[in-house]
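For reference, the chain that follows is the form predicted alone, supplied as structure tokens.
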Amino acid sequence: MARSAQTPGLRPFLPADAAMLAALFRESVDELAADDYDDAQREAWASKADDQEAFGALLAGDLTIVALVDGEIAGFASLKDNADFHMLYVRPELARRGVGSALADAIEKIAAGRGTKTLTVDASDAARDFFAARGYVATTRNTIEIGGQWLGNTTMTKALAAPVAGSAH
């Protein structure tokens, strides 16, 4: 392993993060989904971040958490309507080093703390195994259209444990 895993710091999304997260989103889709989607599909998917103002508004409309490693943005995740694990993206060079897991842990804890009993995610083919390893169960296979391209994903759900009263976790 070239670099040891380290627990990233987490903080809320700030409007000033929008441009950096849009670039991270595009890079993550392009590199980490290359084995599962062709060039045209990845370009259509990544183009959702081309309008940085709209992308920033999307992130601000969700509860979005940013991960930091060595003071630099390493990834982000968002929770929509307390029940939809909406987004999870990590800088490609930090993939499989704990950033995604730390973000997912935080989203799941927040959702559970807000009374969510079941969390749902529409997992890309690139992310399906990650979510399955976290206990998410596939319920529906989907085909979605983005920018004239058809992409597959899988709706997955996970039952969340109720928060323990008086717990410091």
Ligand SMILES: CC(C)(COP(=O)(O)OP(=O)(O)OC[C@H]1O[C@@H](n2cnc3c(N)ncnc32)[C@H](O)[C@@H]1OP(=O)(O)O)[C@@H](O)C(=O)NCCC(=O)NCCS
Contents of the next structure:
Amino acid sequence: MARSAQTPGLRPFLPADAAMLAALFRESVDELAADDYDDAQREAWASKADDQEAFGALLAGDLTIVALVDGEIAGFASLKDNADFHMLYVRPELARRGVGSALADAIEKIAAGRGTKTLTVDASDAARDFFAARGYVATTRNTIEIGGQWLGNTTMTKALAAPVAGSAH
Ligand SMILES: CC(C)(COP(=O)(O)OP(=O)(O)OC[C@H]1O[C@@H](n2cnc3c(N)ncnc32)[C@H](O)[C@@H]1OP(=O)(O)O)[C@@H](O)C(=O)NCCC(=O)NCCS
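What would the structure be for the form predicted in complex with the named molecule, given that what you showed me was the form predicted alone?
To see the whole picture, the full complex is given below, headed by that same chain.
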């Protein structure tokens, strides 16, 4: 698919985004992970957003940023404890247009700006190539249980460059 020339806008998560991000999360898992996880596995994964209040609290507890394309929410990403790349989800219609990269660039810059030397992600099989293309290296293969389903993922790490003194984050 052709990459859009437009760079997504970014802004912090707001509590009012919770419903939209819960729906985006479900769509992203259902469509973009369909080659790697079966229907029951994707349903179990997506059900993490069924309790919208709890999902919103999870996003608010992390440092969460939202990407905008043409004023609409196109994806979101979150950083936990300054060291874990916790979530990264893009709207299926906007996949492969640089939204995930823009969010990941921002999360890596924020973490580096806070002094984090190594960023860790438990990458889904659907996102493994994305993270590998950004220089993340696989360290551990995991199998996690969600709602009675077993899903594989891979812990990957990336050494972050120290921020340049005086640069904006
Ligand atoms: C993984 C994800 C966030 C990528 O977002 P995206 O906006 O499509 O990514 P980008 O357009 O910025 O892709 C940048 C590069 O990553 C790589 N990449 C991205 N998606 C890929 C895929 N499905 N297969 C192989 N490489 C991929 C490519 O090198 C791509 O560059 P290219 O398009 O010029 O070839 C998105 O597919 C997604 O939301 N997946 C489902 C949810 C998920 O698994 N999230 C991660 C949880 S850990």
